[in-house]
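To begin, one chain is listed below as structure tokens, in the form predicted on its own.
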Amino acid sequence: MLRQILRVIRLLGLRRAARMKKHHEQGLKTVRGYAACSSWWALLDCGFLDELEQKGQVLQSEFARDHSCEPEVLAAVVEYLDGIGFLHQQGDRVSLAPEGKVLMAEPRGMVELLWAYEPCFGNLGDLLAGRKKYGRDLTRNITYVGIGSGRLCEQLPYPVMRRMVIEHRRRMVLDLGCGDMAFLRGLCGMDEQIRGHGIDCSQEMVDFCLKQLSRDDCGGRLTAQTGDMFDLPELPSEVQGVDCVTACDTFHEYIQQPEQLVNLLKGLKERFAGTMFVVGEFCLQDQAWLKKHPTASLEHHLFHQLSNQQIGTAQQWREIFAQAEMQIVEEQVYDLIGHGYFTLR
């Protein structure tokens, strides 16, 4: 090995060679970012690493077998990440390396939204030439917005909320826009007599928690149906007394159009009179002060523009509460992340 360092050094000059293996170094952090994580959504959506964090090993050719995926990709793959420090592979024994584990647990959620919002980079060079619109020719992986929103949630907004709606004693939620009801599930886990309903306007979501509360529905506390928030369906009979509405990065998707969200809010509280409402919303941070902090909310920034997704500041849903003519009784706002949390009369 040293004689063909020597020989390229020879060839090419200590100097030069020495600035070519750095902007190679440079460049392959890019270069294995993408394709890493692109490794890492396969196996996640595939449901190996999720056997793999349950098992603690799996034999990949037999999860290749009963699972229906190509043993070589599947085979490629996991070499691959064997290679990069991720999984540890001894023949056909596969486990999740240290750093494996790591991305398994907290930034779980951020893997899993940039898988969601997937459609927009790879054909983000359509997006650029005009050639293709969001919405019109492709749209979000919205099951695993759900998903990846609901664990990163679970981080600091969910139990925030779950803070205000307990503290409050609320016994009857309502969740508009509960992508995968991960905030009502944990809701009822912290106080028996809570019962949750969640409304969702993706069927796909909704089939996917009717599948997850086909398995456990809390003792059947949690419900939810498909319907859009700004013309709520009858809700199920067992759904008696709303005396909570909550809300966490669901309005934020209409702020270009404020006064729909003021009527949508008038109209609320009207339809569930004396009700508490705690919204969580994203709140935007400052361009220059993320240059010097470059953040998650940058990349969160990014998936938003990209699919037409405009993000308020906290003074912007302040007024907007305001024009509805709604009290807030407790207000945190969080900077660092970009996240607010509101309770409401």
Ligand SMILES: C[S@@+](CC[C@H](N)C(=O)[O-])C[C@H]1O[C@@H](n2cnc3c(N)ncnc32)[C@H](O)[C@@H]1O
The other form holds:
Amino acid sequence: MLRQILRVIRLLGLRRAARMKKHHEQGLKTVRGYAACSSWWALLDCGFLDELEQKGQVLQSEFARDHSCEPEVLAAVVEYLDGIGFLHQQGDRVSLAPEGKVLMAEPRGMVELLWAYEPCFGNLGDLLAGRKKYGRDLTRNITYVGIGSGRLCEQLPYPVMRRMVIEHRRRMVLDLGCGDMAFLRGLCGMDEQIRGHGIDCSQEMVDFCLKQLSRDDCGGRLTAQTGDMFDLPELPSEVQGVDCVTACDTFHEYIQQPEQLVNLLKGLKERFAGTMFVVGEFCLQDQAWLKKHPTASLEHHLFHQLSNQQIGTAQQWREIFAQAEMQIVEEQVYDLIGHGYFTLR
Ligand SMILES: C[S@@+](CC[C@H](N)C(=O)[O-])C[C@H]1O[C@@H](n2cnc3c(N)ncnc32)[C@H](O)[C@@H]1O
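Please give the other form, namely the form predicted in complex with the ligand, since only the form predicted on its own has been shown so far.
Expanding to the full complex; the earlier chain stays at the top.
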């Protein structure tokens, strides 16, 4: 090896050889990010990583057989992830390496949310050239929007919003754009007097929720239905006396038409008289601050913009609430993560 290195140095010169090596290492971070993320997504989606986490170790040949995976593709991906230190592979036996364990912890929601918007990245060239349009030719993986967002929100947004609901002793909670229902499920788990009903306009998302509810519906206190919040369907008979309407990261999808949101809020106030609102929303961060602190908000902004979604400022939300003649009872805005929580009447 040393002889080969000396031969390269003799050929290229020490400075040039050292510079080339450094630049390759720098560039590799980007290339590897893509290859590693794609590989991780595939193993997450087919359930391999969950099985590794639950069982501690998995025989890859058995997994491929039981889950109808192509054994050669699984072997190639596992070998790569072992090489970059995310997995440990010993023959057929695979386990999570410490770095893989971390990826399955707090960052997991971030990985899943990026996977939800993968169609935007996979089609970026076509979007850029105008050959494809988001919405017309491609869309996000909605179930992973719910799963990723639900998992990420468990870290701060849901604890804040659940406290807001519980402190005001609300009992019948209607969640708009409920995603995977993680918010309501946790809420029902905290107080057995609470009943939660989720509405989501995506049939695929609601089918996912109904499958989960068939396994555990918190003793019948958790239900879901497909519906557009702008044209709310009749609620099931057991969902009576809604005293709290919640929405986490649902309204921003319509911030380009603020009057639509104002009318929605006014209509909800009229339909559910006396109800309280608990809203969690993205609040645009200062660009100069973000440049100094390049957090995951940058990726978040990118895939939102690619899917025709805009992020409003905290002030824009206050104005929408004021126009809907709502009073802010409590407000918590966290500029660090670009998220805000509002209790409204
Ligand atoms: C970013 S996700 C947030 C999901 C969930 N609230 C959470 O906290 O993770 C937005 C959700 O709102 C749903 N949604 C968007 N527009 C809607 C509408 N008009 N009516 C009902 N649901 C809607 C989407 O299908 C999606 O599941």
